[in-house]
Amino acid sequence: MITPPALSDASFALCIALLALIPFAAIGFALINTGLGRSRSAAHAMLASLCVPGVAAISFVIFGFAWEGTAGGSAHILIMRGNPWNWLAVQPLFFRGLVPGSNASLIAYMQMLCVGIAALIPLGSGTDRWKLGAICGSTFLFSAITYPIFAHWVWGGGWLTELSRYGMGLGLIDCGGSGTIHAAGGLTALSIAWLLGPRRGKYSHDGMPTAIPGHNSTLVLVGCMFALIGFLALNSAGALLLAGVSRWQLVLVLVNTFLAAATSSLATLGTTRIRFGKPDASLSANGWIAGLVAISASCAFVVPAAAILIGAVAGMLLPFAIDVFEFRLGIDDPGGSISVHGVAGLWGLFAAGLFAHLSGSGPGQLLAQIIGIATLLGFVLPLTYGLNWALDRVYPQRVSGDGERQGMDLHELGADAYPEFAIHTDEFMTR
């Protein structure tokens, strides 16, 4: 288990500066999700990207942080075979009890930003058919229940970090959130895609998927550049606050983060060039994000050569993962959120067990990472699906057929994002 030391004044000031840059990741995700959707839903996607971090922050401050807490804080302990296991934090609601200027106060603010970024991920899978009210309701459930429970197990001194008592390295390592932020968000995206079903016209009568291209690849590519800034800040802040890395080691975090993103994007570009004859811009952009996601878990603990390998695997894996969900499983994921964040996030956790160099970790580190992956698939996925299923029974989350045909902008907002241009309405509505 990693116990971060108290920060010096210089490290504290650096942390504040890094936290101020983390929202650039949210800007990047907003642009990517909007660009990969249809033009008649662009304003809706951007408004949802503004609402989600707000709802997430409020629900996390009121409820979520009380369940997540910080390492060493009060918690519910379950005794099993004579060993204590930390399951859930016991903290006051509304951030009460936090001492301004303490490590805990910085972690609480960082987590408030992280939960907003994680909650943005499902927007990509629900594009063009997810009601704004349902988005806010789903975000509340994710930020108040799903995210803080798993985040406590990983970052709040919970049982996944206590695996170190059984020779499993230092417990689960997730420096920048490959699992806690991205895999959790990606699995929620999978739940949303399952519940909403595919967009009208996505699948023909024989079950073959139809290509529905995003309306603005420029937005997607610009979003990647903003996301890089946010990830550099997020991974660096995570290394300082959660992994006990000194500020002098942050250069390695920055180098690894950029190398993984660049390598992953190039790997996706090369893979699509070989498979389709031409490189695919939107897939290559998603490859860039997949590399950022994959390296986040181990960004402070691997050498640059390993970061390149981690990014390359993520980039080559991405197009095949998207094909599996779209062709084999019939899941319509316009933004590629499930593959980019879910699959790449799980790979990042596994890669941390393979390549991370940690003092005292030992050979059991990989097993700890595998247990973390199993927890995401065996607990977080059923939990987040169940919560959204219950919400869907009370408040149907999918827009009506007429609303989808009309476009989310006109149907829910009453105005188009591009009123001066002709908006396509039914070219894909084959059924």
Given for the second form:
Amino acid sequence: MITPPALSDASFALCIALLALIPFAAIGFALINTGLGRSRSAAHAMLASLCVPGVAAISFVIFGFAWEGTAGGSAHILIMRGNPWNWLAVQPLFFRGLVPGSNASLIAYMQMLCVGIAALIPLGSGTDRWKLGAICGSTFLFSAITYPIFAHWVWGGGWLTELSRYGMGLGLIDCGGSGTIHAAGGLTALSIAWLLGPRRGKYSHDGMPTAIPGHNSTLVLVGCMFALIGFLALNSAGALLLAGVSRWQLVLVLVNTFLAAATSSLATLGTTRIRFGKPDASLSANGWIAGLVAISASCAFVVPAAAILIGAVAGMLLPFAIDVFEFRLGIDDPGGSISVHGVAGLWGLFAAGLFAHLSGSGPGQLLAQIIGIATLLGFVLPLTYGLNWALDRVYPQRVSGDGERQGMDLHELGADAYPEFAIHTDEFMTR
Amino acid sequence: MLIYIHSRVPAGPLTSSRFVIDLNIFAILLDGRMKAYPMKIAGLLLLVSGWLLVVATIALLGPAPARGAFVAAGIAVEILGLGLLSRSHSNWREDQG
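Same protein, different state: after the form predicted alone, show the form predicted in complex with the partner chain.
Then the entire complex follows, led off by the chain already shown.
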């Protein structure tokens, strides 16, 4: 189990600066999700990207942090065969009990930003058909229940970090959030895509998918650049606060994060060039994000050569994962959130077990990482699916057919994002 | 009374004297004959069961290789659950037309 030491004044100041840069990741995701959606839903997507971090932060401060807590804090313990199993934190609501200037206060603020970023991920899979009210409701459930429970197990001293007691290395390693932020967000995106169903016109009567390209590649590519800043800050802050890495080792975190993003994007570019004859801009942009997601778990513990390999595998996996979801499973995921965050996040957790070099980790580390993956699939996915299914029963999450034809901007907001231009055609014609 | 334990159910209406029990989970995945709702529940239950198998393995078994084998079995159960859940949504979409 990794126990971070108390921060020096210089490290504390550095953390504050890093935490101020993390919202760039949210800006990046907002631009990517908007650019990959239709023009008639652009304003709706950007407004949703503002609402989601807000709802997430409020619900996390009120409820979420009370269940997530920090390592060493009070918690519900279950005794199994003489060993304590830390299941759930017991902290006061509304962030009460946090001492300003303590490590715990920094972690609490970082978690408030992380839950907002994780909650933005499902927006990509629900683009063009997810009601704003339902987005806020789903975000509330995710930030108050799903995310805090799993984050407590990984970052709050929960049972996944205590796997070291059973000879499994140092317990689950996830210093930048490949599993806790991205895979959890990606699996929620999968639940949303399942519950909403595909966009009208996405599949023909014989089940073949139709390409509905994003309306603005420039937004998508600029979003990738913003996301890089956010990920560099997030991975560095996670390494300092959650993994006990000294500030002198942060250079390795920065190098690994950039290398993985670059190789992943180039690998996607190469794969699409070979398969389609020309590189695909939006897929290569998604490849960039997939590399950032995959390296997050192990950014402080792998050598640069391993970071290149982790990024390359993430980048090559991405186009195939998108094809499987779209063609084989009939899942309409306009922003690629399930593949970029879910699949790459799970790969990042697994890769940390393969390549991380830590004193005391040993061969049991890979098993700890696999147990983390099993927990995401067997606990987080059913929980988030069940919560969103229940919300859908009470308040249908999908917009009406008329609303979808009209566009989310006009239907829900009453005004288009680009009122001077008629830049969309009708893709609802029967094929 | 006839009880069929087979992936292919013979044609003809079901009667009180003719029960069909389809226990071939792979056939269910491939055929998609089961209605979406029970498949969805079964998929979710399999996901949770796989995870509980993994958790029980940590507490009850000693170090590798037994623990590794049971964790792999738990993951395999989860993959089955994921397949079933995915199939249930494909059926739902087909029903919607």
